[in-house]
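To begin, one chain is listed below as structure tokens, in the form predicted alone.
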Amino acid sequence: MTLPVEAGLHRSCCLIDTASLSHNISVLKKGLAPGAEIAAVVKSNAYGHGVRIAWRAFVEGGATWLCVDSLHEAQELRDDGYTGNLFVMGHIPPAHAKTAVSLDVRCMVYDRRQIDALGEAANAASRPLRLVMKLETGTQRQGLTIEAALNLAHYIARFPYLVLEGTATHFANIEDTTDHSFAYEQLRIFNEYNDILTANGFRPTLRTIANSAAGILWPHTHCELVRAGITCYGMWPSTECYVSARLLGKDVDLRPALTWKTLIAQIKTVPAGSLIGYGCTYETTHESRIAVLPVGYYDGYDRAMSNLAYVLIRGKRAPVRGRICMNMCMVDVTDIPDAEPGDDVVLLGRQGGESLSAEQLATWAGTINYELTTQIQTNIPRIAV
């Protein structure tokens, strides 16, 4: 077999499942609070799924919201035909302003100068704009205390076309351990902060706190809306967040949807004691059949994994061997005696009986499954199967 024709002159694509997405979005929406939504988080290329197939998935499968980071994104859904609520959670620079208006976010705000443009380019366009504030609970990264938060939201009263819809903060481990102690005083405080403000006659009507792990683990978190990320992909936060779901009980489908495939330029028989890749860190004990892939660290495939991962050749696995090089690695054949040029090869996903998660390249790579679904150059071309 050989790649899909969509991938046109690329020499590895993603396959990406849209039913599998689908699917996801529809079982979490099962495990929410009544009164809650659920947002989609397609920032980063729908974490490397590629936004414009994963969109539409999601919105067949129930979404009602889309999240993403930076303005950028949002007008990307724009162009390509999204209506609905649309959330920019991170930084938008006062200079862009006039755009978030004209796009129709909410705005994630904490900050003066974002205000003061905001309500320009709103006033400008006598269109009202719904602003998020965004609370510190203990992240510190983007937030505020609240005091500077009663003064910001009394600030905004100011501008007769800001609208100050909701408040927002992001737990920092809930899906790293299994002792939630430090999450339960997160939600404390966002609780306690909320209270103050509707106290002050700022009674904020969308709240949202809820992640990927607090969306399954804990209803009592959902609020008015539930922001899904990793989970829409069919994939889990973390081993800790799986094992916290299991102990209370809650069996969630979550069906990947990515696989990454590439194909087998060369083939060629070494000797014993070859010296496969830049510097010589493997060294093969007996005559070897070495297969050369045109896939490297440029293209996502995280080079950490030199000598330690292994890809899928006609449902058997391969090993690399020798370093993952920008544009090529090479993988041991000699067991799969009847593999050849341009043979399908899996990088991520399943093949036969076999499979390979994004939990497995993570552990290899030693980061998390995010990192490895997201750093896949956007230019590999995305096919929805």
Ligand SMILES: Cc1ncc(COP(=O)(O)O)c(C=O)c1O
Contents of the next structure:
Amino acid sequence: MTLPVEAGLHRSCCLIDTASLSHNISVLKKGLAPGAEIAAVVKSNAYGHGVRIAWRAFVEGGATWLCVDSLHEAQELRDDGYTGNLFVMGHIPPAHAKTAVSLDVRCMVYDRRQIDALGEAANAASRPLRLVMKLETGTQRQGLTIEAALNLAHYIARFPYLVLEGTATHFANIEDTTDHSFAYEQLRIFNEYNDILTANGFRPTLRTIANSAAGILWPHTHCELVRAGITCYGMWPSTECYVSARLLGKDVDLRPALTWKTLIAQIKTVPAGSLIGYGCTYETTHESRIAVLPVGYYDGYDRAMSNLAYVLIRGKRAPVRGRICMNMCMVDVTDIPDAEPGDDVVLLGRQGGESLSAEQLATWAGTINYELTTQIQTNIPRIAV
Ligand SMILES: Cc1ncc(COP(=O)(O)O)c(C=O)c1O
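So the form predicted alone is up there; where is the form predicted in complex with the ligand?
First the chain shown before, then all remaining chains and molecules of the complex.
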């Protein structure tokens, strides 16, 4: 067995099940409130899934918007042929304003310096540029208080080609707890701010507050746009979110789409008492067959999983032994006697009847599924299957 030819000279690759990505969008769309559309968040290389593969699958599944963090990511999507609604949610430095206009993106705004630059670039191109103002409701990240938002709205109105289309905010802890009182308060503030803006003549026609968790749990937050990230990739935002959904009687069939594969580079039999890897952190208690895998923390296989994680070989779990190195790691295949060099190894995903979820790996790594998949090196090939 070998890796697919598309993996080229790489020693690991990610297989992306595009049907599952499209399926997740159609499942999320079914739960949408009337009038709401779904934006698939494809920032950070589509949460590690490979943006060029993911965006097409999402559009096929019915996503009518894509969200990214940066203009750099927006440029990649436009270069790859995406012509639809595109929202840059992260910072756009004033120096990049011309590109924002030429790429025809929605821009998240919260600062006069941005408005000056965007207004000037839109004027120069004689092209309208649509803006979404970020409102502060409790995350203390980007965002404006209502006084600052009103000021900025008045300021934007001075620029003939700038269109204040919408408002946005972001939940701080909706996925962290089953107690949603803080999130409710954020929603209340968001609605109140929108009412005040409307009363002052700035009626936002594109309001967006919902992320994945709110997308599933609270249709009354959907407004005009749900910005769904993690659920598009078939993963739950958290255990708490899953529990909350079950308590609300929501049956949401999300399908993970990513399988990360490598192969066995070498197998050696070592005597009892052998110390494995840097720092000599694992000592064999009996004669052991140790397989060396050509994947390490440089590839995104988190070093925190040293001596904790398992991989799948011939449909069985093999434990990681010793510290994960920069480009290699070692696993114990003593109990998989037929394992041999060249065998397929699944680091994340399914093999036979066994599976290793991103949530399971994240627990071993002391992190969350979001970080686990986004940290898989961008240069590792993503292959659509
Ligand atoms: C502003 C913003 N909106 C939406 C999302 C999507 O969140 P989730 O993946 O939980 O759906 C993110 C993710 O980080 C975000 O930063």
